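One chain comes next, on its own, written out as structure tokens in the form predicted on its own.
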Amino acid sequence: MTGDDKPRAQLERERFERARSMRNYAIAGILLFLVALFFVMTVVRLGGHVAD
């Protein structure tokens, strides 16, 4: 392994970790959106019948 290989490998690893982090944020955002959507759908479907 030469001195040039290590910075390149480290750069590729950082790029991979950054891409994985962005995917994680995207998945978390989608899940949060779905939870909010199901909550709103439930509230709208129940409507005023919650107190009955």
Given for the second form:
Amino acid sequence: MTGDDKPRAQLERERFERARSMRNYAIAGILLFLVALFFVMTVVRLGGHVAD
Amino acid sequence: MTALSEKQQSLTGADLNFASVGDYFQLLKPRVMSLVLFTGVAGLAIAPGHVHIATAFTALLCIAVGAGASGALNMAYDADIDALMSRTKGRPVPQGRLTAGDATAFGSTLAVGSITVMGLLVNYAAAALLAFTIGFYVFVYTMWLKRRTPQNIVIGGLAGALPPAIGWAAVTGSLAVPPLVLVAIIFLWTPPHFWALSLYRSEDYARAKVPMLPVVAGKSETRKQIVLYTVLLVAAGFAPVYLGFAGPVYLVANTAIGVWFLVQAIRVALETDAVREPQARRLFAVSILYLFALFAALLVEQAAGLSHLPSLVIG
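Moving from the form predicted on its own, what structure would you give for the form predicted together with the partner chain?
Full assembly next; the chain just shown is listed first.
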């Protein structure tokens, strides 16, 4: 079965799954970025006392 | 199988109205965000003192996300009128790809997140200013003024004008005359910028019953007000030179592009084609260029060490 033969509902569902997957990746990326940002800023704020 | 996926299975393709990451990005009004960010950078750059590059980056990120949050909350509240205007009807909420609730949740999360991160990682003064800016844009401009008065963008323009003050506060933890002068410049820039747009989009605003100046007072009065505000703007544009925190590059930029801006404003006042409004379209573009040039000049001078700050710090 080619892509053109797929029922519309199935195509829409695949698009939905793709969009949801992209959204999940985006949220995960943002969370990882925030973790990294807080880590870097903690180091910056502690400055030379980071090892204390 | 969960209840949610059972529900999805029962839906037909037409019912699956879902949004992409791009739709959420569109909620942030990226073009507006870029100008807000640029003016915030200028506030941060001219501030006396030193901050770590990571702190500066965090402050700018919070300014950008806060601006995006304001845009998302604006789009959630204004979905009904956005659907009536050709310029905005393609936005995700009027198109039905996102609900107003989705946009509100997204915008609120970003607003609270950006203010919290600014407070925790930069300082409380910058966070308070960011909170005030978002609140002013959403509650005062969007929910109160926009549908009630032709002075909507004049008063509401304060929200868009504040980023240089936030940038300054991110470095100093206080406010002072120089960032407030930059705020005043953007505040005076907003009316001619938006009234130029509303001249050639007046039918849109009339259809949506948004009381923009051309709809309420007519195009002739709007043109006069544009000239008046442009004169005030270009005059105020010299204040940074007078106060000593801008130098020759800025002076040339404000003089050359300011005069060009004023000439374009006068040409709008003399406009004869009230249907297509070609001069208003040109003025809209020149207004963006003017603000960009002014703040770019400030940044260039700061980078080259051509300007210095007098002792005007208040706090």
